[in-house]
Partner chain sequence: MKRQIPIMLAIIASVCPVIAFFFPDRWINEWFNQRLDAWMVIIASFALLLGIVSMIQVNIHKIRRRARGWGFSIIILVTFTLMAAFGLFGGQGERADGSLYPFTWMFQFVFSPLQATMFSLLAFYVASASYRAFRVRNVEATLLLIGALIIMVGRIPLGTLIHPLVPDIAEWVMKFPNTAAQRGIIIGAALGAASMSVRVMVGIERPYMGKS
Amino acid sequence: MSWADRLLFVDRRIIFLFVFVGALVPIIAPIGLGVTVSPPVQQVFDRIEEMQPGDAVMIAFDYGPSDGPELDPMANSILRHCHFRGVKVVGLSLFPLGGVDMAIARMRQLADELGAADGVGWVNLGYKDGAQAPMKAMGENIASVFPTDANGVPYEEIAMLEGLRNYNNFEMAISLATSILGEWWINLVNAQFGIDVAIGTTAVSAPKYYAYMEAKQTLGVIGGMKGASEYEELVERHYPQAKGLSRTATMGMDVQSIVHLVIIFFILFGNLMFIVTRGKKEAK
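Just the structure of this chain, alone, in the form predicted in complex with the partner chain, please.
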């Protein structure tokens, strides 16, 4: 086996080690690189910025713990943004594997860091099975599928929800989605009920949503940790009160920079070795 072959078939644990160290170092010693904002994220921010105090937004927490590093910071900054603007947030979840607990945790964080009280600035309606069925039902009457909030308080008894009967009473719906749920918010809820829908999604799903965004089926896409860091940046730029609050996505993007470089190096190096070995084989 030639030296190039040996490098090509190196034990993969050595590659693992490079990735591990590349990720760990910037976490222990953050670098602090800047953030540039892209139009799809700006559009979502601007739409909330246009709203008046007292307007309502529906946020669907359609993701689980494995998407937390990407979608938690999005949720945090959107919740903060709504809080600063005095926009009411109605949270819910249609994703079975942990969505409701992600919603509980994010809203608890909002209450802890900014003092937003349950039932005043936000309400968490909890989780429902059936995905499209509750999506359709909410077009007529939200309480028909969410008779209580996540704490068991009846819908009609929550003062903040007064006048919020169906999608018509909301300015927009935001789905923080992994899997196909975000697409259903677009091709069912937006298509059939006309409410503006914005999508916050994992990086893996982001490319697909561009097709919906360009067809004006969603008004913006916040894609992955990068999108989340952009939203963090926008909120901090416009609201000085946000200074000092956690910005986990922005910190994470430092790490992304380093690990991407490691992986790009491996891709290019792998190809170089491939070309060298192919050249030798052809010569033989």
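Values in this document were obtained by computation on a predicted structure and should not be read as measured data. Here, rigid core means the biggest group of C-alpha atoms that superpose within 1.5 Å across both forms. Numbering follows the first chain given and starts at 1. Compared with the form predicted on its own:
- Domain assignment between the two forms: residue 11 and residue 29 are placed in one and the same rigid part, by better superposition fit of each C-alpha.
- Treated as two rigid bodies, the chain shows a rotation of the smaller part against the larger of 26° between the two forms, based on C-alpha superposition.
Given the form predicted in complex with the partner chain, state the structure of the form predicted on its own.
Shown next is a single chain and nothing more.
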């Protein structure tokens, strides 16, 4: 067997080892590949950047643990951005499969990282079943849908929520969604109540939301891990206090990029060895 034949039939475990090393290196020693910010993500960032201290944003955690790797990093970055701007965050979930747990985890991380206090910089209202029904009811009175927060404290007794009666008192709503809930926020909340809606979603779901953006029914879209890494870049670029905080989406994109390069290399290498061996066989 010639050297080309041996390379063509290289043990697949060697390829697996290269992929493993390619994934491991950026985790141990972050590379920090360049991030180019796309307009859909920039527009979400700019909208929050325009807000004044004391303004309020509603964030719907409409996803579960299976989509956390893509949506958790964008949730972290948005929460940090709002904290740095002094913008109040009202979190809630209409997703039955763990959405409220995602909200609790993200807000606890914000508290641990930056000392943001529950009931001061943010409030988590918890979970409500029904999806469209609560969305519509909140257009009249949020307290009728969430009479207490996730800790059982009555809505009317939370000082941060004073004056936040319905959508008219919020600058925008952000749906971090893995299901059709994101579309409902656009079709129902934006269309009927006129509040700006932004969408953060998984990479596989993002394309359908760009059509809504073109129709000006949503002001921006943060798509998948790439979109999350772009938002991380924007927050760190504008706020020095964000330096040193975790950038899991950026690290994830580094891993993905290196692994893709390894795979591309072996595809090209395999084809090259095939051409070499075929040429030798034809020559015989």
